[in-house]
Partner chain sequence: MHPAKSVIAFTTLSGLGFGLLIWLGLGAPAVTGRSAFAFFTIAYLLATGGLIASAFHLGHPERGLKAFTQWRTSWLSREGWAALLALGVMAAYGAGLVFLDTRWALLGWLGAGLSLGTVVTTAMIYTQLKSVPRWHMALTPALFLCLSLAGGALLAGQTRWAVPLLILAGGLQIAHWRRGDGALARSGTTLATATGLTGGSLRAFEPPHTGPNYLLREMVHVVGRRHATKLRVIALALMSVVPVVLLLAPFSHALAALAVLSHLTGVLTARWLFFAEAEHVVGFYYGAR
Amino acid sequence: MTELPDTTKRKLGLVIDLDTCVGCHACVISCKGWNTENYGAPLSDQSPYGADPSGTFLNRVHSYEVQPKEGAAQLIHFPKSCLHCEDAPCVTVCPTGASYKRVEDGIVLVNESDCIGCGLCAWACPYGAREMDAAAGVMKKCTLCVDRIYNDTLPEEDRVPACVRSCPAGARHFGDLGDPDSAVSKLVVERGGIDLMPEQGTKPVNKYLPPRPKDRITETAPRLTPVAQDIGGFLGWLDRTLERLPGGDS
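That one chain, whose sequence was just given, in the form predicted together with the partner chain:
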């Protein structure tokens, strides 16, 4: 149903730490693996061994350079999947009701058997979080691993999205962003988590933790005071110091 629910009971989503993401693509491929075998049609690949290999992915890792006025440029790895927006334009544009936002947790999903593959929802999403599968002709998007997070055939600790479970750097966090006391909400407060494209009015649930300030060492580190300039001075210092150590002569 493409009307958005007035409110959702929870706001499940991801918090992605741009200070820690090393750009390894582990989340990209574990997502591909899980979602190829699970929810809906497999994520297909075209020309997989040919000139223009191109497939459906629900999560992709970009990278950006920041050049400050002074000092060295910085590189930021930037994973991006569906942000499960509260005001999800992808949902309201859908003519068939295939796209919907779940009342119980706010997850935005596509019901593939209702999808006519018109592509409009992908146009409506400002973030590029939806991809039409070329083989199945239906719209694919991050499911927040809805078939994992409540899956009682999985051990409790595994009921997290595939990308979160696999991220080696621990740069992806999953939880209820609607609950101010949840670990993710606290992390967002503590690290100044932000929304992407706030001006688009989508109210994304997923949050990004900005990189910490970099290249401050010449401002913050102490400079050492010499105790010796040459070997003679050093040996003098050595003798004086050794005497003060346990077992020293004095």
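Think of the rigid core as the biggest set of C-alphas that the two forms share within 1.5 Å after superposition. Just so it is clear, the structure is predicted and the values come from calculations on it, not from any experiment. Residue numbers count along the first chain shown, from 1. Compared with the form predicted alone:
- In this overlay on the rigid core, residue 238 has a C-alpha that sits 2 Å or more away from its partner position between these two forms.
Now that you have shown the form predicted together with the partner chain, what about the form predicted alone?
Here we give the lone chain, stripped of any partners or molecules.
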């Protein structure tokens, strides 16, 4: 069995804003693309265009209709991947030592050359964050894109996980959650960030920012000021033409 480090120098992880996530799955696609083409063995797909397609994904988005105690029901999009727990049961249950937690940054990884595909780590993970790759026969999981965040040949803005870089809504944040002065730690404090299933005692590094009740939001976006009152050129002609059509002035 693998032992967990007593402490780690940093606690790199994600902060996911459930109030902002729109469920577009951009994080899922970018994660699949980056991890198929770069780190480790490709993430395989089985019969992707057949009647019963399946595949390996390190990040998934689930959508739930939630009914608060007060107010109207609302749709919540819930991204989920490995939470890089401080007390990670997937590590301590591994019989070959393939699963391990790094001392330098707290990232939980799998040494694929030592993995025998027994699936014990998947059984131990209470979040369902590990997936067996049917083609490779080894366990796969989120790596926080270790081959991106430490890659000095990439522009600085690209040295974040692929899911963070691709999120169009800015719902995903990356940083050191072990540093109380980091931007992600301050965000967790300001927004009341929470652990996923804290009763499991795994101490997940990743945090979630809770959604606001959508039916009680009083803030509205300011109305945009028209760029021009009189539109010329082709757009002006098109606008005048559409107004002459039946119902165009309604």
